[in-house]
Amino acid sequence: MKLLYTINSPYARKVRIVAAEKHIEITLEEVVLAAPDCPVKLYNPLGKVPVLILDDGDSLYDSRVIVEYLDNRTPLAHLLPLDSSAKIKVRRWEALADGVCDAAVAVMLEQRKAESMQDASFIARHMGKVSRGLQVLNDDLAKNIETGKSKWCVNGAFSLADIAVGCMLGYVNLRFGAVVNLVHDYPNLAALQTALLKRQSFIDSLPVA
């Protein structure tokens, strides 16, 4: 199998650490989506990575059924937990925190453009979906640890959820450490942060400047 992907893509992010901790080999093929030979439109119409591109040639996207179709590969470390109940709330975390992501990339895409082109309006508006979907998810791990549920995000166990968590913070960190500021205004998602980042999937993983 091979993963198409770019380095900072919180969503492919996402599927190197699933794939990493359930100790499944895929090739890892860095792209430039800009580029006139991307190979990605042929197997996504959409041009989006990330992209699995299974041994038969047929392909799978976007990250959330490649994190499925990855972690029912093997019976090792289930992230998606068997429970249907406890599998909801892990996907409901995982929608919050891709959702979150996505308003992330909408504003990085309007600063990219120049001043005079940006809306204000438009980047006010996603950069409030940022700071909401933070707030509601550093409240929700408050509940966890007045519970005694433990630091992760569903049920006192490493997740789906807490992978999905852990690359929308490192987008957020990466684009808006500047204005974000986690320790201060959301302790909580900086506590699971420093937790996450012990293991060597998110230290392989890393973002880069």
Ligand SMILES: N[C@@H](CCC(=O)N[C@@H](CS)C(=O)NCC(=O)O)C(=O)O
Contents of the next structure:
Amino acid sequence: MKLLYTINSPYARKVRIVAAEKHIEITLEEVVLAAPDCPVKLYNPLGKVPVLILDDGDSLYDSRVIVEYLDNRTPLAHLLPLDSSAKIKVRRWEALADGVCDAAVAVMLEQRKAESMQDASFIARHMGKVSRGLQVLNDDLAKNIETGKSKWCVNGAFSLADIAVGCMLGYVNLRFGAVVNLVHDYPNLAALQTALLKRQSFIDSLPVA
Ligand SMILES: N[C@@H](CCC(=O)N[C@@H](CS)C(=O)NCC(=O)O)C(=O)O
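Can you give me the structure for the form predicted together with the named molecule, which would complement the form predicted alone we have just seen?
What follows is the entire complex, opening with the chain shown before.
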């Protein structure tokens, strides 16, 4: 199996971490999306990473499909709970974390335009999604701490929810570290990030400034 990825994609990082946590070997192929010969479009008509190319040549996308596929490949350390109500909770945390990434990516792309071409109301609307998402995730973690359910996002166990939130935090820190102060404004998320950064899978996949 081969994963097409870019080094700072939070969605691809989620997949890399799931594979590492599950001890599944995949070949990593870093791509440059803007390159004319970038292979991603051959495997995903949307032209987005991550894409997992299976040994029979078939391809899987997007990250949510790939992580479920990897999680089901081995019963070792399920990251998506088998119980359906716990699984839905994990998926909701993932949806919100991925949604914050979507908004952060949109802002980053807008800010790469020449200043005269940038739409301030677009940036404000998407930064609103980022800050509301961070606030809700931080508040939901507080509920876990109050009820003694440990530091992890869902039911006191490490899961895909923690991985998705951790990848989102890494991306927000990379792009907006100068304006988003996690420790001050979202202390529960900062504590989760500290716990996650003790795991080798997170250390090995850190975004590169
Ligand atoms: N929902 C998708 C999002 C993937 C995505 O947006 N990837 C970005 C990189 S961070 C990308 O490939 N962008 C290229 C493009 O949109 O053309 C997933 O979870 O895989």
